[in-house]
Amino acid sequence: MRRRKKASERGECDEDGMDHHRSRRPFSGSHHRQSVYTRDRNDRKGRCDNSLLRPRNHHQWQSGSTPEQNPLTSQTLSTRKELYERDFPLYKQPVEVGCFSLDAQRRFFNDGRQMRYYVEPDKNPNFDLRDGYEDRYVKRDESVKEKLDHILRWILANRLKLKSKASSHALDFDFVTWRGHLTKLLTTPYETRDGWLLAVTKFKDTLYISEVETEAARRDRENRPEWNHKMMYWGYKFEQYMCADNAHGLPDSSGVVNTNEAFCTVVQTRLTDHKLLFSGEVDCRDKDPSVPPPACYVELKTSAEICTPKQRSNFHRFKLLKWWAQSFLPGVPRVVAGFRDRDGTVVSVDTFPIAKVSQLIKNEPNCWKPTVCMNFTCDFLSFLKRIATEDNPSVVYLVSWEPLKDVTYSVHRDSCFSFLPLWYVEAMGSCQDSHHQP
């Protein structure tokens, strides 16, 4: 049996479910001018110290061992909510263009072998989320940063149906990224605690976005308290109680929870004039074969039992924001949530249709607004198009944000932040060359 998403996507570990991202001093490490693609990636990773980073009020060019200030004028992006309270932007219905699976050893497969099927629970489920934590729990190594590698493998396996008709483009998309990175953007105007770092590279006219773990996030991950580990497991265990491995089966809660395994959808959509290709993990699908993806998908969550008006208000203002953003992006129509008591027993299960979430929060004072989330994300993507101008896989635009501050960026050449692997760059280059052959 399997688990799904990391804790930050499940919203299980804390009230807002975001990774802990804060920055420090500007990066000043010494790098050779040798191309990033001729250096060992593990060696690069070892040299990259994110504690040496901090957002700047101006962008900075960094190359080799002698960083130089770029003379261009400052460019930042505000995250103030009032700036984005305008009409809801055009967001096309997401279309699934493929899927892939990751097995128990985190190996990539260009198919849906890891798909699971939703099984409606009893009205009083009484699921014991603690069961198996000590002896049937295999945790993925979170210190291994996979960046965009799995999405890139899927692109290479499916590039013939993705290639652009335009001669200068390898892909017919403006952006390639994980759904989780976009979720962080949607929630940014309402985030008050955790910042983030995003690495952006322009390659063959497509902007690739990959998250960079900050020093604060690394510390939080390495010093996570035991109760936090247990609550993370509870989210995975809930999925095991709710899912079958085939359309005609039943859940088996006696199996091992392995957090390496995953089923991921790949969707394409458009936000105003931004063409997006992104992937995200999916918990399970409805058993009805007549419902196509992504409309058949179901997102599973756990949350503390709601007993007071204050708890309900916090649930609307914080948890529902993350749940809505994560599911709205790929077109997943509903979230099924298990509400647990303090001892980790699920006492009730409720369904939240994504289309009705805005109605649930409309009477909540000072609550979040979907239009603000989407307009900020749209403007952020436009911001990236303006700043990320050099088409070069070894150049990274490191975009930084901390609460109550503007979005800023710095530029890095041949640095430890480079994330497009040589095998992808070469394969896409050969694909482009063959595309032009008569």
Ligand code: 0WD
Given for the second form:
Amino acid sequence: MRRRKKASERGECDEDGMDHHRSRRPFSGSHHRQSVYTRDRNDRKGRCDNSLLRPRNHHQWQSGSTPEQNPLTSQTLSTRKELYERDFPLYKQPVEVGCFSLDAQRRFFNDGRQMRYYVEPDKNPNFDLRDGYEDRYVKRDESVKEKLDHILRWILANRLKLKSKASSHALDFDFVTWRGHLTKLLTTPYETRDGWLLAVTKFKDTLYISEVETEAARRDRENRPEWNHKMMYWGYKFEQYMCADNAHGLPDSSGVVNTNEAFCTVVQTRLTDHKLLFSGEVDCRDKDPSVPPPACYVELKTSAEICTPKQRSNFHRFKLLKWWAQSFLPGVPRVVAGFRDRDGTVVSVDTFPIAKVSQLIKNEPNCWKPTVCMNFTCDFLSFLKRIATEDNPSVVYLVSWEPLKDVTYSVHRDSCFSFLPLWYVEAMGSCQDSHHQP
Ligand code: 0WD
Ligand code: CA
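Let me have the form predicted together with the ligand next, following on from the form predicted on its own.
To see the whole picture, the full complex is given below, headed by that same chain.
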């Protein structure tokens, strides 16, 4: 594959016409030729090529028109952080428009029955996170890919209260996705290890973004060592020590930890001119009923005890970035962290107000910047609007990124990447059902 030039090596003018204070251009027009082979392969119904999940084989092409005929559809996006150091973009205060719950069997309910309540712990609590791993743990089946299904169910159940675009049945959102997918975008300019694959479909003028597991991620998941399984449990066990099922209750650490259960908030907001609807799992809320969501929500985390300046620096540079990005997006104001020793005992608990995170990291040399995260995400969403032009529920723009590379994409019709289910497409009143593969 031809080497893609960095935006700064090119002499093109700003193409997005939206961002007027960008000093350098992250977009670049690269002209990959599409081979007859790739076009055939991807137009075949129901085919799914695993090699696409491997970054080294991931080429960029477009079925239909050639890049030469339509250069706007053949672009890449740079993730170099220097390109995104400009003023913080407009990010509207997120507003909760609803919530839903997933029960112990992972069934969807259009209500808040799985909401839990935060219980203030001792400052030095001694929670044993190992307790129950062998005998009181029901683990969600991670091989089941739910894609956006729960969010789509919530949309159908709440269509009347969601504002529609004038004179159509379309949703008044540019993007629908999980908060976790947006978190990955926010942290991309600083990510050095894990790439991602996002499937994007335009349907009735809304872009739906759903993650596809990369081959590397699948390998990691299937070969996860036992200590890693245990540490994943520790995070859920901490939640059990910190949460009660009702506002006046107490935590019950003798119960079963079941990771099928979830309470999810659905929020709407706007990042510059991108109207977003996304959902994220929330651990618990403040008992005080006078604080409205999402300000009442609390994100719970565990982290290794910090004993040295190096550990503190790493915590600021890597962990706080992920924590900030995840909670900033839905407007969750605080993270409560349990610091554990090597044996899995929580020895201290600390609160990190999201609004104070930038102060905490400001003395850290070469540290991450919130503005870079938000500007990259904003430009990425503009990039998606630019490339994902065909409004068709069975067409997927597969957008791919690996560390040290640019974002690239490929287009797939009626492939295994299609993720909008027929029940959703039909309920939304599509005229394009005949194209759709269930
Ligand atoms: O299809 C997919 N690839 C994914 C689906 C990836 C990530 C999440 N999900 C779904 C699940 O239905 C889950 O209930 O999203 C829900 C959570 O969405 P989110 O809030 O957008 O995800 P994220 O912010 O990454 O994770 C929030 C919490 C995690 O807490 P920590 O403290 O570890 O960040 O959701 C849990 C986990 O407790 N979680 C998941 N639960 C079920 N399936 C998953 C997952 N794949 N990933 C994280
Ligand atoms: Ca959590």
